[in-house]
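Given as structure tokens, the chain that follows is alone and in the form predicted alone.
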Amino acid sequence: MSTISRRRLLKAGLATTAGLAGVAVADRLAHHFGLVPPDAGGIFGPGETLTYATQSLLTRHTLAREFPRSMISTNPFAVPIAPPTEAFKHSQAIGFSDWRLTVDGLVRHPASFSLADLKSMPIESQITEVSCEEGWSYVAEWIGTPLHHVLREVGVLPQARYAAYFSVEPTQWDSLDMQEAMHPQTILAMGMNNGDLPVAFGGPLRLRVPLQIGYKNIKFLNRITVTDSMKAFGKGMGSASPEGGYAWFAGI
């Protein structure tokens, strides 16, 4: 069966089974085609699976809305963070010249990139909205290199399914499926509003995922691990978010 006909079948099947036989049947169909989120267990599993599978297909080529410069928020909101560690303060004092992004896992060429390395890659900007599950939002310009450039640089292996990403803050980590990781608007943000990315907004490096809710946009990024399963990470639910009661997939 071709990729196109397979996708059409799945779209039709999900819609039909959800309408005629309920979420549980759609859940089984999504399992059959491998469109199951890491947090699919538990009472809400079928609903989470249906949401993820449907949106994964419908938004495969979707771009987040981009705004004119005139709509950049005057006073964007920064979520309060714990005081940086002494190591972080030292790095900040030397302009983050020692900052590294390690990329490992299911890749042909594991690597460690400095900010200078990342800035030498193609740089793009986007004016997009950060939306929080708590109800607030703001529009800002984000500047950085698309994640797909880095992933192609290290050579992602065919069996890869997820990119898990981690902050210097131990409790802050998350993951994306490879479709979202390779999305053209998923960027390693190093700048904001024509300047360096402020620490309050995750500087020196933050993952910007404009098609998903704010908590997927991890601050102080320092490691990405490409993997075929999230079971060995945390509680095996794909990120710290579902461990705290939120959904792993948080598409807007």
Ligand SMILES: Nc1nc2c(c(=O)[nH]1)N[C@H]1C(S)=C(S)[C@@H](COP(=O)(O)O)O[C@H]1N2
Second form
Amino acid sequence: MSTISRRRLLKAGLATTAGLAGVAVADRLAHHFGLVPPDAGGIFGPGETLTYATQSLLTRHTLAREFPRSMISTNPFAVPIAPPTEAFKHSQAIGFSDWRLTVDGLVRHPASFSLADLKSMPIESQITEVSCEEGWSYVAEWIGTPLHHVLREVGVLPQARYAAYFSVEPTQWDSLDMQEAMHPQTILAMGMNNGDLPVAFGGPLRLRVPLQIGYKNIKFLNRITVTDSMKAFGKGMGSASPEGGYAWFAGI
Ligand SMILES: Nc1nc2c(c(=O)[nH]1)N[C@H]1C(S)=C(S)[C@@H](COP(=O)(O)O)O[C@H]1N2
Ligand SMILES: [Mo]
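Having looked at the form predicted alone, could you now put up the form predicted together with the named molecule?
Next comes the full complex, and the chain you just saw is listed first.
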């Protein structure tokens, strides 16, 4: 079953079995356990809270599906991207040797990492699916260091709730709660299939979040800010997606 239809079913199912009173109870419980997403204030607010709270509890210990090597797509589809900036092209010309990932916010030791720094951390690979909200998907092998290694290195402070992440494309930013940021399959991808991550697929650095839908997988990643609230970012809804009508939490 596709992601979208599973989410719809989950919402519809919960809403009909619970009834309105049940939804209200679920909403109160979600508030009690801190499971209210940053975009809860929008028109889909109560539904988003229900989806996020339910799935956070269900998926806390689950892993995204991994595929056998034989299922790697021979023609993976890259969403056409805006032409990279001049600065990006210069960086590409020198093999991204000047690329930095800055990690700041609620951390003990704010730091900036080169690709070589990231490559010297434990490297893992996963064969997982990217699925776009528009209905297509592909399977690829993604190679990189799990984000939790970087977060442990900078020392996340106890009051941290979200990791916000940014791209060289100013409109492309998003955030994860700390549970998903620390998830073993959330990786800073630098490789794809048998080589470096191609620019079309977000190279040199992309966040792979296989537990969530395509748009959470931001390309050309250059900054991560750890925070206790998403209010100060954009319109305060956790990412650019809810500003365009898509959910902040897009669990698969
Ligand atoms: N920087 C950046 N990241 C991005 C996008 C983008 O336009 N710019 N598109 C997103 C969307 S909507 C999807 S579905 C996936 C697509 O990944 P793909 O190009 O590898 O298929 O990338 C996401 N990451
Ligand atoms: Mo997408």
